[in-house]
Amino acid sequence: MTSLPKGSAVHPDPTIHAPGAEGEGRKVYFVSFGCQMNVLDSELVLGDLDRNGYSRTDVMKDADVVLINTCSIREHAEDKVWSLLGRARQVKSTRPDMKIGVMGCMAQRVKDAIIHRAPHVDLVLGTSGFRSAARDLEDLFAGGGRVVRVDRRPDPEFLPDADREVTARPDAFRAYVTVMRGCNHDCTYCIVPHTRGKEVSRPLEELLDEVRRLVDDGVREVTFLGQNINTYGKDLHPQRKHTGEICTLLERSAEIDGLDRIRFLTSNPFDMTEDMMRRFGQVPKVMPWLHIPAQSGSDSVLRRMRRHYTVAQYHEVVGWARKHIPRVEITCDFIVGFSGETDEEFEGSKQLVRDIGFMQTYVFKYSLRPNTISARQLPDDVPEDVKRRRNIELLAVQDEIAMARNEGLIGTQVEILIEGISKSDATRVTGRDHSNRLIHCPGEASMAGRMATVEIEEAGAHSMIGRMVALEGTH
């Protein structure tokens, strides 16, 4: 059993309990699926539970609460949740006082199915109401029944990020900060607008205050998150055509003493401008790494996806980045097997990977999601075996490119922020360089949180190994 970090912040939001010990002695088994946004949402809830006296356990049968943060982007993610709920039902049959909760995008999307298919679930919290978990669990322990909160509340006053317990995070030296929630785009395959609603941005000064509190608690690297982060602030200033508020946020954050590195994601190519790239490149603390999903290398597929740009325009965006941001690296998402995708259209994706030379590419087989435009208007007509083959082929192209590029770094030196002991080798530490490459080198746990200069000696497609030639704080 692992204790949650202790915190003492005050809750101004009446939907969240003030610090107390209502859950003192109770243990929570917490599982999170999905994107970086979900990782941060989990941290917010774990911080609230900690304030209320809960501790965390890695053993389900020892838990008083099983809480699952869910993802709906692909069917496979939801299948994992149903399987986990089946396991929880078996444990609860021997511990009837156990409370089981489901939160996040799947809870928002299929609340009725959860209630009917999994009647042993006590708590269902959607994408706006999950910060009430601590309070709702106490009500459930006191009076039983079931609590379901899936109403969307897009008013900025009710964004679930206020009053974050900054000490509740898995990494002592890096942290995520949500700058906005929701998305206003209409990509045909995407369920995010259905599960998370329209874009709502957080005030700039509120974000800067959160970054300062994180830095005061030891954070050296912050990654700002938004479903479509380049449109951050447009809803705060609707009278302006384009605010460039994300640039202002990065520039103001860079002024905070003690913050050494800044990253942000995710960027839709349609909302990126050359002026943004110029401003990104003028802030040394903004790391030279951009995650810009292309999704396809075929104009016809992009039209069916409603991505609102062409392959040529995607090249233009990358060209701006490479012109204005020294040594920038680009990572990307692709979907294979989208509705109607032909072999020729798929070849376009392979060609785009070759032409751009991505540092890394994440490839996903198309999964039709209910409530999307695709589900209503486009057939899921690419056979599963073809999707699987294309997935493997595109990853193979990317791995070949990444391997060649990483081998070119052998003998060079990079700076990493040491995260801790490597998961694959206890004699090594792990960190990431400016471009977000994963680097391993000999070291020990006490080095975590320090910068190190590493000379690359071995290269792989997904990580590299080197020797440490300098360590911050040593001579």
Second form
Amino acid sequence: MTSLPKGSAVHPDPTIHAPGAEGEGRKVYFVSFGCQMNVLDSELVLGDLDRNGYSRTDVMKDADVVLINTCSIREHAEDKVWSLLGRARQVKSTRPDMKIGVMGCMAQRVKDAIIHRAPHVDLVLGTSGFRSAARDLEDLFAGGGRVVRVDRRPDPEFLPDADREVTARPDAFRAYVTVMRGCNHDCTYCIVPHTRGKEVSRPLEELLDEVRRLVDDGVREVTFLGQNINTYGKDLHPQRKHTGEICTLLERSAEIDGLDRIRFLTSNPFDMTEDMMRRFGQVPKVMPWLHIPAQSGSDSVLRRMRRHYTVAQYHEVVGWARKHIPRVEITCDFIVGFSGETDEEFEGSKQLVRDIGFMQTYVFKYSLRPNTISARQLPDDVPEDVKRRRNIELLAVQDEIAMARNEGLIGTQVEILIEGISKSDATRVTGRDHSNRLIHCPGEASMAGRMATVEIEEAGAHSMIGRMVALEGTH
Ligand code: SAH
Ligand code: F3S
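Moving from the form predicted alone to the form predicted in complex with S-adenosyl-L-homocysteine (SAH):
First the chain shown before, then all remaining chains and molecules of the complex.
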């Protein structure tokens, strides 16, 4: 823990405190950027604030607290936070009692810049210590000053997930569960090992207990999260090469009555084995969807990225999945314009998208991150307009493939878990099928949380529309 000399407001114990209502009546303006793990971290902190009597507001000038959960994965994500902090500074100039907090990857990575460039920020909480937010805010309101916590607490009992308030969920029927934090890989472009540190897994029984509590509270689908989830448990059993502990977690979770669907991400192809695929395929509650980022379809680029697999090995991994998991769909991440990427190397990525036939692909323009291996050793030499063009081109290839594949589903039936009313059309409900495809169909809000069978009538590249042919709980 680092304390700054502006006041007395540093609490000695960063772990969470007993529920209370010190924040009664206070309003928080909360913004979350980044990955699914950040979505869940935000939920954890909002749950703590809720327990302490805070309510949320969407109007910054009405807030007593502005709290931002940040992302460092690309420069653009950090730029958005700086501009939000600029806006918060203006509001604070008229409301000096307001407290401003920054948590997550950027707080971890650029704490010094935040401290010096943004003196109006009162609270800086890194990727390990953010569960103390509620307590720290009370100390700040009571004593002023500034609190900065960026130490790593690697011991599992200090992981930020402890003592989760399961009822503080944005979605009544689905929930994320973090199974591990950090990543032991050293992909040359990636900031995650710097911001989130080495892999630390949560004990299996603790995870099962959390899932049970979520299911008791109405959850039917869980998505397990880890930056590199196939190595879940390796740090708990360092003597074994492939623990397969992720499979054990899925199998044991599937035994929980009331839980219907299990998903997990993200899978690094390097850490997947055929035996794991076999075990995934044997658990019907494990949904047939794998997110396996390839990053590039060129062996030379993969080498520069230090991904430790070749395009042929990537194909092999997908082959195992298709052999052992009926109806499996694969989604993927690609980076375009990585250091030195030639037109020919980029063509490799287009070819891989065509050859695999992904259900969906996320494409990112390479963004140099300070202190990564590539920042030190490899020039960021692909011009921005080339990165942009490749981004558009690769997405166009993907959309064409997704469109053709989805059109092939017209007339077939899929089962969805209804999430609620569609954001774009109030006469429709939305849900996801087994493979995580987004499906819309006519319906009403009271159907949320039920399974429905939908016959697909129209297909787009990113979603489909159908008609409901059966609804759980009706005859
Ligand atoms: N294992 C992680 C992946 C890291 S971040 C997970 O849980 O999702 C998600 C994606 O961001 C990566 O798969 C990669 O495609 C992209 N990415 C990571 N670093 C990047 C960088 N420096 N520039 C552009 N994209 C990047
Ligand atoms: Fe990043 Fe590679 Fe790990 S992309 S999160 S270092 S697997």
